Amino acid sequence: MASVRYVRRFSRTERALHWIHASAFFVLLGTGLVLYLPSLSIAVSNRPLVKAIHVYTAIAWVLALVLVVLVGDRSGLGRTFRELDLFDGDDRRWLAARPAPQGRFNAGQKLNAALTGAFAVLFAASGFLLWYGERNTDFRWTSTLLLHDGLTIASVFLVTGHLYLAVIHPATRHALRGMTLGSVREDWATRHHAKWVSPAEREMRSETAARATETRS
């Protein structure tokens, strides 16, 4: 029986950024719903505490992301950003539901990353204005609240689709292993990310060979 081979897909830095962002999102979503929905606010009955958790989680989220970028693999993050930023003919064909080989990120994941980044910036800006507007009424704008609420609704739909593909959908749920342990099966990567798996396999083999050389020496 042939052994299962794995290729590394995500570094520790990439995984740290993902899970910090995901954890903060769910805390902010839960506390935000309590602040937004009167029925939940009454049930919790401690609005000031929930509001404090919401604000301090947002601050911790930003600081944690900055810290990981500063101390993590910045060159690797730069390569990841360039991969996410590249849209080629295969990506356009994939979005048109036509067969096309994909790199480490498929076109849907690239769009998800772009939307997530844009939402994060808009959430941070509108959240700050909502906080500051309570201290200076000149900055208390109805449009800010509408933007913050609209982003929340859009994010819920985006995250629901993301969770379905990552946890439930049979063809794609193996990808979750890459974001938890860092590696995915080589055969799965070959089927879903054909343009990426060959370079990744070569890198893995070169690293293995280098370690074996160091051991012999």
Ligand code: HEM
Contents of the next structure:
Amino acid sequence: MASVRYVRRFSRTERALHWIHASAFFVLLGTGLVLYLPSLSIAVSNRPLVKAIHVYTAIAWVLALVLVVLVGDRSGLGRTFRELDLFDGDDRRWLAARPAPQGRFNAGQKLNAALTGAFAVLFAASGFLLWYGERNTDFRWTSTLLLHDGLTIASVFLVTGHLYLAVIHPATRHALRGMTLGSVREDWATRHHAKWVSPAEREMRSETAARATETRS
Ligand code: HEM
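Please give the corresponding structure for the form predicted together with this ligand, as opposed to the form predicted alone shown earlier.
Below is the whole assembly, all chains and molecules, this chain first.
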């Protein structure tokens, strides 16, 4: 039986950032919804505690992300950022549902990363203003709460789509292995991320294929 080959997709630093962000997000979403919905606030019956969990999770989330960036593989993160930031003709064709080879991130994943990053900054800024506005009324604006609530609703849609593709959709759920163990099957990577699978590896494969052809002819 042919052995299955794996290629490394995500570094430890990338996985740490992902899981810190994901776990903090769900705690903030759960506690935020209790603060937002009066019926849930009444059911929980301890709004101040829920609010404290919300605010301390937010602080821990920001500090943990900064810490991972400081002690982790920063040059690798820089490369990842440049990959995510590059939007080429293949990405535009892919978004128009036309066949186009993709890099380590497909165009949908690039958009998801950009929105997630922007939401994180806006959540932190509006959350900080909600907290500070309670201490200094010059900074208390209705629009801050509207922004914080609007981001919550938009991020529920975004995260639902993300979870569907990562956990349920048969063609894409193998990607979860990349975010947990770090590697994905090479045949899956070649099918979904043809431009990414490393040139050295591609060369090795084509040499092996050439040798096999020579042996056969
Ligand atoms: C750094 C990040 C964040 C900070 C500093 C922050 C801070 C706050 C603060 C101070 C409040 C006001 C609590 C109150 O007095 O009722 C609040 C409310 C809320 N937060 Fe956050 N938050 C952050 C991230 C998030 C995230 C990621 C979500 C959802 C995924 C979220 C959802 C909510 C919701 C739904 C409310 C209730 C707003 C309302 O009463 O209409 N927050 N947040």
